[in-house]
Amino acid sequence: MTSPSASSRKVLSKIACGRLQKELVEWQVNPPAGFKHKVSDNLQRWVIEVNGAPGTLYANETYQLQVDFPEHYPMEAPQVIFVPPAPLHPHIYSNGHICLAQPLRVFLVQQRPADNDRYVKNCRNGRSPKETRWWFHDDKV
């Protein structure tokens, strides 16, 4: 999934490049359980395979996360989205965007957010989640 902002992004700063090279080596030496970095020559975009946690609705399923690092990483946060097909989850839109507007909770049903169609329609043409206006579903938080 490529967005206009991703294709026009700026080259990593020297600090970002050094930091990412260090983090990539650490990842290769001590990978987090359930995650696998797919090797590529693009330091600015990582693709991570994620295995569903045992004992959950996502057990035995594998998904991919795309992590795009900005020019000024780590001072600016990376953009993280699921590469479609994204898992069915109340905080994950069908286009792979992740809603962190609510505290993450364990859900017993695989489903899309209530406003999935409206949100995805608003995000046409590869709009970045960082450029997106979010709707809050829960006014009790």
Second form
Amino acid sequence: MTSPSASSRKVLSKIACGRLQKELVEWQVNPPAGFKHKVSDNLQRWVIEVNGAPGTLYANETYQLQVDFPEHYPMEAPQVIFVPPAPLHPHIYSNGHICLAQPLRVFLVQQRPADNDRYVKNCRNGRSPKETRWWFHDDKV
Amino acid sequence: MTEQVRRRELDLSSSFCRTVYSEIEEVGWENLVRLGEDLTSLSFRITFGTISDLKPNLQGNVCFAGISLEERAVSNCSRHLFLSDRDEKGRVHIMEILLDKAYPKCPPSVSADVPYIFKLEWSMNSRLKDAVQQFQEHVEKLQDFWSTLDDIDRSLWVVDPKQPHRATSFRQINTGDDCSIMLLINANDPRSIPEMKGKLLPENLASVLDTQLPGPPDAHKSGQHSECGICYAQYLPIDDELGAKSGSGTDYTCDNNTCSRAFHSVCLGDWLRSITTTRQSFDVLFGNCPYCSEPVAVKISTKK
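Please give the corresponding structure for the form predicted in complex with its partner chain, as opposed to the form predicted on its own shown earlier.
All chains and molecules follow, beginning with the one already shown.
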């Protein structure tokens, strides 16, 4: 369910492999605060534990982000979704897909996007959020 | 009065001389390679087992002639030369001994070309041959150590030292691919895994792992970037798909002096092609540096 195109994913190119190995080392040496890479032997799929930022509605909560890298990373963007249960947020669908024009910075309101049910239903056949033509609701949250 | 003092001194020194001569006799004059004029310094040649893979140039170092026993020392050397020709194994060691005028009340001090010296056990009844015997035992203990080093010298490409002494317990060896490694052999346990070190280790690791390892976080930012800003590698992978560029280093630098980020033109070309605002004129792509957003123009290879 959360790995839509996993079976059809192509293996990483040599360049992608090399770059990801370096990024992984950098994560291990110098991890961004609040984010923890879960150790695995899969270079193509990273699972990142995210701690809710202190002082927000998500403080003391832990969520898991799943980052899937495409064959031609970094020329193509990775796919980033929350592993359900995803945090309740107007830009995050219950299947973990994230609708964002900007990085997820401030979590202000705990609710699902307005079109959550319709969107999740449409994705049931295992569609990647990267295949979605996003319709940005509002930039206020 | 003074006559008496001088007489006693002479007596003393003649008894000292007698002692030294008789003790050298016990060790064997043929083993003496040097004797100081006042008899307070002397060197013995000590062989172990069935002697000597001495190399000719080492041979030269061995026979430096004593002052009063010049003839003898030289003839000894030539004799050993002959012996060493016949004998392939064993090693020759020079044991240098310094005697105090109060010898044998004071123990002799011993030095030699060994990784570490032994603690001399000495009593009033001890004689030079006892010191020699203790040195021989010490040398015997070190045979395994020297065999290990000889084995390294024989079978590996030793970068340093070029002409090692018997006391030298390290070898810097070439491990191929422009790598070398420093081996420190434990003289007490030469067959244990040697300590490996040297300033070249980070470079070695990078070569062996085929990747540029990140430096400490701060140095990383100010340091020169010779790695590509896109694939993060200094050299492209060896890949037939990359054609002539396979394995090549960064060949493009952002013209903006405050940026100067290095790229592979292959990577920058691929990056620009993935961006919708990039324009192409013949085989040149015009776009923006992914780091500083200043305009960049990169020539792309036409075939692909």
